[in-house]
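First comes one chain, alone, set out as structure tokens in the form predicted on its own.
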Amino acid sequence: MMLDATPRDTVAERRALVANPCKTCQPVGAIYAALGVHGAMPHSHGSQGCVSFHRMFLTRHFKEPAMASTSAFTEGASVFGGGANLKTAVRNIFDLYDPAVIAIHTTCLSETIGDDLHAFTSDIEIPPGKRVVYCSTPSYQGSHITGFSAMTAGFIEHLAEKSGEPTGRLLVIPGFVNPADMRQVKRYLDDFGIDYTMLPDTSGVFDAPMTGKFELYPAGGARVAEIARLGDAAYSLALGYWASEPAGNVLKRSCDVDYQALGLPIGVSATDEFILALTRYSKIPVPPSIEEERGQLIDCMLDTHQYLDKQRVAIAGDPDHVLGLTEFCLECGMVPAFIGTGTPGGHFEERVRAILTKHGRKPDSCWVKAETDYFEIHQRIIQEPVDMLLGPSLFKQIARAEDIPLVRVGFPILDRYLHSYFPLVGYQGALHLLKAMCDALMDRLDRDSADADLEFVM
């Protein structure tokens, strides 16, 4: 097995090296958040093997094809920069694939050559109604989180205008999550009736329907339109502190349009957060429906407590999806043990030990690290054993080699099928992972049981 040599004990602090890194490098989130724009093309400046690989991953979590263009550096662009790719590369790209907007990011090797993305686009001739807008997003930084956020930030930046005619309207930022969850949280903003506009918006675009007709720009995305309008929006909300707030921070500096920052509303109080949050902002009661929602939820914690309760877990990914998943583990009286991620900054440790503390629980009662790598959390499950894994694929190793079993949440899932299908968002999706939680506990419970123990009803 391969991480049978993984040593029990940690001998030092690490920090020039990164053994099965806890994220992705900053272009994927870019191109992701890109094709949450209608008629948008994501544009990597730098090789043609970066761009391969950050559409693969897409593709893989998705099954759905990542589209995206690319500088094609060659030997001769690495030394002398490849502005002369760039500028080929948008006239090729509007020429053939008409798109409305090619959004730009950056590489490790544009990055590390110097390149000037704003003199590079200054100097192109724009065809008319076309936008071209750009970010930076070297792999050497951050990670896939801060490069959705970086892009989604662009888009604003580069679009978004105050004209001085309010439309009334409500930006949600809904962080880096699934199609379903961008799905769930629109559909609170309609039983709402609030006019929105979603930025980035993959909903129809990485779950569009099969027709027989492959089509570049799917149906789904935020309109250019509507995302040159923010400027005249009425105020904000930023799902996710990493993932979605430095946007809403752009909106409100470039155009002083107010912003709330909330955590994904994942679990119950998550939730709870957003729905008020939409009933001040709309000054309309929340819906008997959401409320039904919200009261299903609970009955079925309450069912399922006798299994959860008690269970020590570990959990890793990207850190808004984590501080949500650390909130509904302990709401469901679980004994989170090792939190993990590997997207720095945005004060992960102390806000994680402030849901500890709002929970009950000591603030240093569990291991929480940001930076982190599978390499450590795996030496600290052999240390401490726990009763399940709770995070991407990239779990799937440790939960073989220690038999653990593994909920998959997250991004990325490279394994499996359908799920970004379902939302982990809402009380909807809190009730999707509460099912999968207590199936993976019950089923070990089932697999270790005596044949004179083996019950149907449990």
The other form holds:
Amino acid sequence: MMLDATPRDTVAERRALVANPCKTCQPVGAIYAALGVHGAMPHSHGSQGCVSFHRMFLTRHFKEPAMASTSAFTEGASVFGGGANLKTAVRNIFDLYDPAVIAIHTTCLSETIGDDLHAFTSDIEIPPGKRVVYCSTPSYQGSHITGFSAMTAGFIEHLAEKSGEPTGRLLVIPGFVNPADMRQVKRYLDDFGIDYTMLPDTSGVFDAPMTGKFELYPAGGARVAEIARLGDAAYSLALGYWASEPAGNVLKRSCDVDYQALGLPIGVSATDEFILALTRYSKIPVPPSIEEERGQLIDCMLDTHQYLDKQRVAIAGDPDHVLGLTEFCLECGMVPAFIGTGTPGGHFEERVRAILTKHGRKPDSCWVKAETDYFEIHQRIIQEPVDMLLGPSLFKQIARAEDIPLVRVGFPILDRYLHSYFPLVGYQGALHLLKAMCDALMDRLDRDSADADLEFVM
Amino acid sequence: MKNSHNRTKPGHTEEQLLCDSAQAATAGSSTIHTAPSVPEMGERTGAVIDEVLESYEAKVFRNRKKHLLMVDHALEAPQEIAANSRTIPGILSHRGCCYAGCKGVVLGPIKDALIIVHGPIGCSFYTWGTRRHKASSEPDKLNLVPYTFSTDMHETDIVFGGEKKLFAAIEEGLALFKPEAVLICSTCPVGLIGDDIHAVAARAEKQFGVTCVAFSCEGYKGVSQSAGHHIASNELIRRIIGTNDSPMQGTYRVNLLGEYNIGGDGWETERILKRCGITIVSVMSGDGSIADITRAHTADLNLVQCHRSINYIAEMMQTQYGIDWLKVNFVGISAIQKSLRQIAAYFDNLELSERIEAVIADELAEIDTELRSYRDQLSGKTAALYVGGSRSHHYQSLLKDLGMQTVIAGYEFAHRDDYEGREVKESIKVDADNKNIEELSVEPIEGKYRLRISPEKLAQLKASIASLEQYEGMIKEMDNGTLVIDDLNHFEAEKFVEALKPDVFFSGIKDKYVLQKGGVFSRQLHSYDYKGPYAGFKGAINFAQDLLMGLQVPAWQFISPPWRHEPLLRGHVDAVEEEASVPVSTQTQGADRPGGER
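Any chance you could show the form predicted together with its partner chain after that form predicted on its own?
Then the entire complex follows, led off by the chain already shown.
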């Protein structure tokens, strides 16, 4: 039986051993963010195995190429420092792959030995018109989500300048989300006629079309020139407290551009907040097309309510996602029973409890934990079963072991195709999620009902 | 078995369908062609090698020059290739690290051991369920393959040391799972901050009475996964193998080394071996267990599938226990037969020989019709192979069975002996990166060393069994004019594919979609694209079926939209009533349009 080594009698107290983690390390987030800049080559300053794993992870989630280079540390470099490796790497990358910008991030290796990227990059000759940016992403801090944030901030820190000539542009930091989500957010911005820069923007990169020609730098991504002008931006919207807010804060500090941080626009209320922010910023009334979409979503929530009401759900994944998913489940009348993330910090538990309270639930009505792992969530589900799992593919084994339907959402989804083409954010994203949740629960009803009880019409 | 040529459109021959699809795959990408003649191919290969090298600046040129060669068996001296040396920083290599080779490859599949990755979270996360080393659960036996464990070191652990946390993790893991052994794998920062994982393992072993083995496989060690294979092999020899003397009952007892049960390959191999009356004592390490590996030394013969990752163990077991080893290959129909017959020759028993022949005949009869059909459809197609350290050789044999030709082959982390044959082993220079990977020096173990056959008999057998304690390497079996590459990088792959136009490129996940975006069909030979098994007679059919399916998938025909090559304007000219079509190329600006490229 699947996961049959997991003791079923009790939930084990663990202080040191992490089993089946609910997060991975910072550098992969840094690479994902860097690939959302057009012409960028992400570069991992560490041993070559790191970048191999990260490219594998991203490619398996998106079923798309994920290019990134490495300083390829050997034992010698680990002892004497990686300066020479970085110098060689930068020269070779510009020579062979001609990127517009090299986006360097550190690893636990280079951080532990104290490599100073500022000193190294100041010492390296960079071809005219080319740029090098960097950020610090030791794997022993944060998670892939904070790594994403760090690299986004790195681009702003190293490229954004304030000339004093306002661009009137809005910076939108979309969060660690799929290209379809970024497209969805951009569609809303376009509907309001807002002039914006999205950073990073992996649409057109991780959903690039098949043309018969491989492009090392696909058409999508934020332009370096646009990022350089962010210092003169009018305002920033950071979607996601973990993946985006710190980068918004960096632009505020460096160029005094005010920002607002919002949760990922998942579900009704969070999307409402986002739309309100856009209408307030643009001073343009909400276009009827958006109100129509919202109305369709509410209509469908009413239609389907009896299949979702009081259904107990376990939600896991990245913190910004989990907040949004929790709220949408509450909006659908469901009962979040276990809510977990692996990413540390950011007041995860308080934020979740605030959402519970907002929706009239007791703040301690469900189990909430940051820095948890799937092993613990599984042990808890064994004690108090749930009706549905909501989260990435990493839930798959638990779904099978406990025979619980799994609705795949977030990162990583390794075992299904096309998921990154359908949005999770916005009213349409909520509609997709609502359909997926209803399908999962109703398929289960159909499977489990007696012949005489099989409903022909539902 | 589902037969993919049912997909053929009525009225189309297979060949036509393939041609259509290839043409649709745009200019510069795969075109289906018959295999080129040797001089023709040699000329193209030589030219593209020169072109690639000339693009490099001097230092990279000097380095990469030694890692590329065009096979030429007419040369007096055997060809030499540089391998197992440093990856050039900044070059888009596909290589992994020492940790990946130790935990990911060799130790990961062992199902009854608690493998704790000591380090920050990423390294453990990435080896969770991501390699398809299948493992079956048996009642009352531990299967930890669906799990991954980590000490998830935080900044404070890096600053103050992680030994206490590691010890606590061992204690917690033992209480939860009661494993046969605890294996501790270190990641980069552990070696740098000086955590003594060996001391922690020894202390835990003493306190809890369970075998605890530490593997110092920090990612920066060596130059690739290969260092990790070696480190894993050393500790298995030092601590696990030979610790349980109760022999397994059965005839012709063998260990299967370097079989990781990807996609169930090991199970298919075992099925065939068991049919032949051969007993498997242990597998290292696909679906393997510490319980079995502890008594591996009671076997009669070691069979080595993946030479690169595990030849260390075969060699050391020969010295310590007197067990001979045979390099086998259960991938490819002719290769399996050769391997089975060599096993029969080693045991030199008529009954075994007859049984093996009967099994071969039976298995062949079962696949005969399908094999013929696939061979007819695949014959003449060309392939490129870029996989780890053995598969690029193993699969050439299967491709040959299907009438296909390998035009490019390379290894990610092989050593010179995997390319050139074990005879060059002594002449391989140890460099600064490799000298720190321990070469265990072992001696015969008193009371456990036992010659399976007399030295005279062994010498006699070695003369007739080519793979007995010998591996001939990949190059000898490749055709003149074909290309061999070590540590292929993205830039080279693009150039070589463009010039040599293989119909299929077998590689891994990192370049699969790069190739396919460029219009070249690619299948993963690390993970088999979540299918398989490909080993064994039936596996060969699975492989052929998946390959043909991908070459014929209708989507290839749709890459170029019709408006790229259909007339764009239709209309009536003056009073003439017939329809006039004006093709794109006759438009004044036609050549500038995207469609003009075609």
